[in-house]
Each structure stands twice: as structure tokens, then as C-alpha cells.
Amino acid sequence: MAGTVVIGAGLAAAHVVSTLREEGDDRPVTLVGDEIDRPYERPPLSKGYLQGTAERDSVFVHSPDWYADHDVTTRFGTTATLVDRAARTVALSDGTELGYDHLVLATGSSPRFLDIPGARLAGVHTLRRLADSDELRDELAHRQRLVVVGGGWIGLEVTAAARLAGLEVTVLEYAALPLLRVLGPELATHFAELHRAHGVDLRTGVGVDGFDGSAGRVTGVRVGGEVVPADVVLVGVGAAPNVALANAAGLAADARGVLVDAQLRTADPAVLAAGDVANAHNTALGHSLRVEHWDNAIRQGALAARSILGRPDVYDWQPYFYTDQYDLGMEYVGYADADDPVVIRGDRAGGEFVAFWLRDGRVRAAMNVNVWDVNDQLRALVGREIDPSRLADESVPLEEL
């Protein structure tokens, strides 16, 4: 019996194998990952672990002996090189071959590379893996000037960590505001104001022309006719799904990920995709969607396992993500466009509020900022048609909307 092979030993993969075992599947399971580390959670890499407030062992999904104890074969530090769907085999970089009854592609995504002069200088970093966070943490402990290219979630979380560590930080963002494409102008302005209030030199509407260096190490970032001094640089300009293996196997996959249905199955019913690499049909939204966040990896890992087991579950939940920056904590649930009208409930200037994005009077997404224990209530409001004046009225309890 060939069993299940899971390629990509990240968070989604970890929840594929744990759900299979939790739900009684005793068939062979093999977990293949090109990192030497067992599966871990990525949010701490730009938050607590990077800041030094979380121990290294705290990032791992399972204890070191969990896999052996649950009869899961692990092939860490090994790359899957080819999938033969006709033979139902996977070739590995060490020359071995695995057979499968079901194959789960959980290959994740990779940071986008800036193909500009100086991009490979020492001191120019991306942040995706535990080893990246280790390197960046050491840099923040020994450097004084950080330049962050890209004002997305990773870039801003690292910015906050660096400022809390006492570094001078410059953020270079191509758009008019950081997070503009996600949050729209009003809430993007809130995050811009937050970082500027903490001493960040936030520059928007700018492009990076290259990196200057000396003796092989970065010394500055070229922006127009200026060179911004830098002892260390973080490039955070998004991530691309790792679809090469799927493409080589003849599966439908492009820059939006591996195309799968609401049960995470590809056109080949023996092959599924989950996590950052999956462009999956969301039945709650009515269209396909690729989500790179922590919550989605956990849920899709479990869903892929249940699909293998013949369960009727589907991808029917609203996307969720969170961030921690300085004294700001935020949770977001739903899926809205940046130009959707926003209703604010509470005091944005005071830093404690809830935001709702609406279209045609219907709530598409909600975000709680420094207001806690309400996210389940907000999730219940997404998709409902609610009078904006009631959403904004704090005298109306959320559970009565």
C-alpha cells in the first residue's frame, strides 16, 4: 500500500499528516521537505522569534518525536524533483522514488527577488524560512541602520521589531501608502501614521534602482538620485507560489498557484494542493483564491486530509490574518477590495476600533484593532447586509447587529 505523500514540510503539510492520524487513517504517510527542520509556524519569524521574545523551540508544530510516534516517515532536507502521475511516483533529489495513492502538494511560496544591481550583496535579506529569521535576528543585534524595501505585512512587522531594538529604519514603498492594496486609503494611512509616530522614515511612491556596497556588503540603497545608507536591507515585495513541480507534472498552475476545486483536488483526483501554493475555489466567496496566511494553511491542511479520507468538507471559510506591530494588534476576517467603502466603529485616532468594508450594503470584511475577543462575532457579520449607521454605533452590541 503506497499511502499518502506530502511534499513541502510547512504548516499546511503538518496539518495534513496530523489530521490523517487524528481521524484514524493508519495507511503509510511520508512527509518530504527541502529544509532540514521539521514543520514550523512562520508568523513568529517576523514577530516574537525575530524580536527575541519567543524561543526557537516554540515555533515548531510538533515535538521532534511526534512523527515517529505517529508512524509518519519524514524525508527532511530532500527535494521532490519530478512527479509521474501515470505511475503515481515522486522522484527525490537523493535518487530515491516514492509511490503514492494520494499526493498533496504543499510546496508553499518563495520571496520575490529584485533583479537589480547589488541584489546579491551580503546584508540584503528576504524573510521566509527559519534560517532567514536567524540571520536577520543576528543582523538586527549588530547593525544600526535598516532599510526595508516594501511596505507589506512582513516588511512592517520587521520594521516594528527593528525599531523596538533601537535601529534606525527607512521603509521604501512603491505605492502611495503601505498596505494600500489590502486595506484601502483610510486604514493604510493609519498604519503609515503608526510607523512614522515610532520614528520610521517611511517613503512612499518610490522605486529602488539598486544597492550600493563595499567589500561585498551592502552600504546603501539607491532611490532616484539619492543613496539611503544601510547596514542591512530587508526585501519584502511579495511571494510567488512554488508551482514548478506542478507544472512539470502537467497540472494547471500559474502565478496564482495550483488550480484546485473546493476540496483542494486538482484535475487529477489523486493529487491535491494546500496552503500558499493552492489557488482554491472558495464556496463562501464564489471564486478561486490563493491565501498566504497562517490560518489558511492550518485549515487547508486539515481539509486536504479530509478530502483524502472521503469526507464532504469544502473550502467554505472566510480568510483570516493578524498582525502585531508595536502596541498595535489586529485581526482581519473576510475578503474585500481596497476601494470598498469603510465604516469605522470606535476611535481610530485613539487606536482602538473596528473597521468594516462594505459593498452594496453587505459586509465583506471586518478588522478589529486593539479590540479583543470579538473576531468570532465579526466573522458572523461577514456576508450580511447591515445598515452602516448601526455598524458604526457602539451603543449597539455586535451580537445584536
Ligand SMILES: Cc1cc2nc3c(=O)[nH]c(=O)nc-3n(C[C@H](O)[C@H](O)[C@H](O)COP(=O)(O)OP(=O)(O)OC[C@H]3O[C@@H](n4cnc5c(N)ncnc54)[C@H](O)[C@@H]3O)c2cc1C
Contents of the next structure:
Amino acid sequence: MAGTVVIGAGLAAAHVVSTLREEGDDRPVTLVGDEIDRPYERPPLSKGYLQGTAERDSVFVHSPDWYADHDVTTRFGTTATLVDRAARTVALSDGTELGYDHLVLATGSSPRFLDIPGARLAGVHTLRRLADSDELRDELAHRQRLVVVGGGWIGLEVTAAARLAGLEVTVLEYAALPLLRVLGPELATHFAELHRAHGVDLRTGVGVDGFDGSAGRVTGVRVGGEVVPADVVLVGVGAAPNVALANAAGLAADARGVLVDAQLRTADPAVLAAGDVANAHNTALGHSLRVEHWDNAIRQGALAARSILGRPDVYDWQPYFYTDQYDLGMEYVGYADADDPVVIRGDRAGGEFVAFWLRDGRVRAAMNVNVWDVNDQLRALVGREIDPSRLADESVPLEEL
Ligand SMILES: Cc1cc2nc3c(=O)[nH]c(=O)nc-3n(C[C@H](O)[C@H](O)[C@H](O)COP(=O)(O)OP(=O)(O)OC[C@H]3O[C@@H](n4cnc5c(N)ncnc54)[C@H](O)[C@@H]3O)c2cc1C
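Alternate state requested, the form predicted in complex with the named molecule (shown: the form predicted alone):
Zooming out: every chain and molecule, the one shown earlier first.
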């Protein structure tokens, strides 16, 4: 019996293997990952770990002994190079081959490369792995001027960490506001104001033309006719799903991810995909989507394991994500469009509020900002038709909406 092979030893993969074992599967399980580290959580890499407030040990999903204790074979530091679906084998970079009964593609995503002059100069960083965070942390400790290209979640979290470390920070964002595509104008303005209030030089509607350097190291970022001085740069312009293996194996996969059904199966029922790489059919939303968030990797990892075990569970939950920037902590549940009308409950100016996105009278998404222990209640409101004036009225408890 060949058992299950999981490719990509990240967060989704970790939850595939732990769920298989928790649910009593005693068949062989092998975890293949190209990083030398065992699975870890990435959110701290742009927050506490980058700031030096979270220990390295705290980011790992399992203890070092967990894998042997649970009879999970690990092949860390090893890349899966080819999947032969007819033979049900995976070729590995060390020249060996693994057979499988079930294969889970949990290969995650990679930072988009900004293909402009100077992009490979020393001091120009992206952030995905532990080593990236180590390098950036070292830079933040020794440099004065950070330029962040891209005002997305990772860019803004690094901005906050750098400001807290005392650096001057310029953020260069192509859109009219940071996070505009996700949050829409009113809430994107909230984040823009937050960063400006913390002394960030936030420039929007600007495209970066290239990086200047001296002796191989970045010295500035070219924007229009101007050069913004920089002695360290973070490029945070999004991530692309790692679909090369799936493509080569003849599976439906493109820039939107590996296409899977609501049980995370590809057209080949022996092959599943989970986490950042999966473009999965969500039964609550009624369409497929790819979600690049922590909660999704955990839940889809568990779901892929249950599908392998023949359980009837499906991808039926609302997406969820969170961020921490300075003293702002927020959680978002649901899936709204940026132009959906927004209703605010609470004090946006004071920084403690809940935002609701609505369409056709129904709540599509909700976000709690510095208001805690309400996200489960908000999740229960998503999809419901609720009078906007009641949503905004703090005298009506959330549980009575
Ligand atoms: C800096 C940072 C901060 C984040 N903060 C938040 C946050 O605050 N909130 C939130 O909700 N989400 C956050 N995320 C997103 C979250 O971490 C991801 O959604 C999650 O890690 C996805 O898990 P995954 O297992 O699908 O992919 P990954 O964690 O990327 O794991 C995939 C692994 O597969 C490996 N791999 C790829 N191809 C192969 C191959 N051929 N052979 C072997 N191995 C391979 C990759 O190297 C990687 O190790 C953050 C991400 C980053 C990078």
C-alpha cells in the first residue's frame, strides 16, 4: 500500500497529515517539502517574528518529534519534480521516487517578481520564508530608510514593523489607496490614515520604474521622474500559485490555481489540492475561488484529509483572514466586492468598530477592528438579509440582529 503523499510541507500540508492521523488513518503518509524547515506559520514572519517579539520555536506547527511519533515520513529539503498520474508516482529532486494512492498538492504560492531594472540588487527583498524574515529583520536593525513597493497586507505589516523599529518608511502603491481592491474606498482610507498617522510617507497612484544601486546594493527607487532614497526595499506585489507540477501532470491549473471541486479533488480523484494553490468550489458562495490566507490553509488541509478518508465534508465556509498593524488588530469574514456599500457600527474615527459589506440587502462580509470575540457572531450574520440601520445601531446586540 503506497498511502498518501503530500507535496509542499507548509501549513495546509501540516493539517493534511495531522488530520489523517487524528481521524485514525494508519496507512503510510509522506510529507515532501522543498524548505529545510518543518511546516511553520507564515503570519508571524511579517509581524511578531519580524519585530523580534515572537520566538523562532513558536512559529512551527508541530514539535520536531511529532512526525516520527505519528509515523509520518518526512522529506524536507526535497523538491517534487514530476508527477506521473498513470503510474501514480512522484519523482523527487534527490533522484528517488514515491508511489501514492492519494496525492495532495499543497505547494502554496510564491511572491510575484517585479521584473524591472535593478530588481536583483542586494537590499531588495520579498517575504515568504523564515530566511526572508531573518534577512529583513537584520536589515531593519541596521538600515534607516525602507521603501515598500505595494500597499497590500504584507507590505503594510512590514511597514508597521519598520516604523516600530524606528525606520523612515515610504510606501509606493499603484492603486489610489492601499488595500482598495479588497476593502473598498472607505476602509482602505482607514488603513491609509493609520499609516500616515504613524509617520509613513504613503504615496498612491504611483508606478515603480526601477531600482538604483551602488556597488551592487539598492540606493533608491525610481518613481516617475523622481528617485526615492532607500537603503532597503521590500517588494510586496502579491503572490502567484505554484502550479507548475500540476500543469506538467496535465491537471487543470493556471494563474488562478489548481482547479478542484468542493471536496478539493482535481479531475483525477487520486489527486487533490489544498491551501494557497487551490482554486476550489465553495458551496456557500456558489463559485470557485483561491484564498491566500492562514485559516483557509488550515481548514482545507483538514478537508483534503477527510476527502481522502471518504468523508462527505465540503468547502462550505466563509473565507476569513486577519491582520495586525501597530495597535490595530482586525478580522474579516466573508467575501465582498470592493464596491459593495459599507455600513459601520461603532466609532471608526476612534478605531474600534465593525464594518459590514452588503449587496441587495444581504451581508456579504464583516470586519471587526479592535473589537474582539465577535467574529463567530459576524460569521453567522454573513449571507443574511438585515436592515442596515439595525446593523449600524450599537444598541441592538449582534446576537439579536
Ligand atoms: C509574510 C506572510 C504573512 C502572512 N500573514 C497572514 C495573516 O496575517 N493572515 C492570514 O490569514 N494569512 C497570512 N498569510 C498567508 C498564509 O501564510 C498562507 O495563506 C499560508 O501559508 C498558505 O499555506 P499553504 O500551505 O497553502 O502554502 P505555503 O505555506 O506557501 O506552503 C507551501 C510549501 O510548499 C513548498 N513547495 C512548493 N512547490 C514544491 C515542490 N515542487 N516540492 C516540494 N515543496 C514545494 C513551498 O516552498 C512551501 O514551503 C501570510 C503569508 C506570508 C508570506
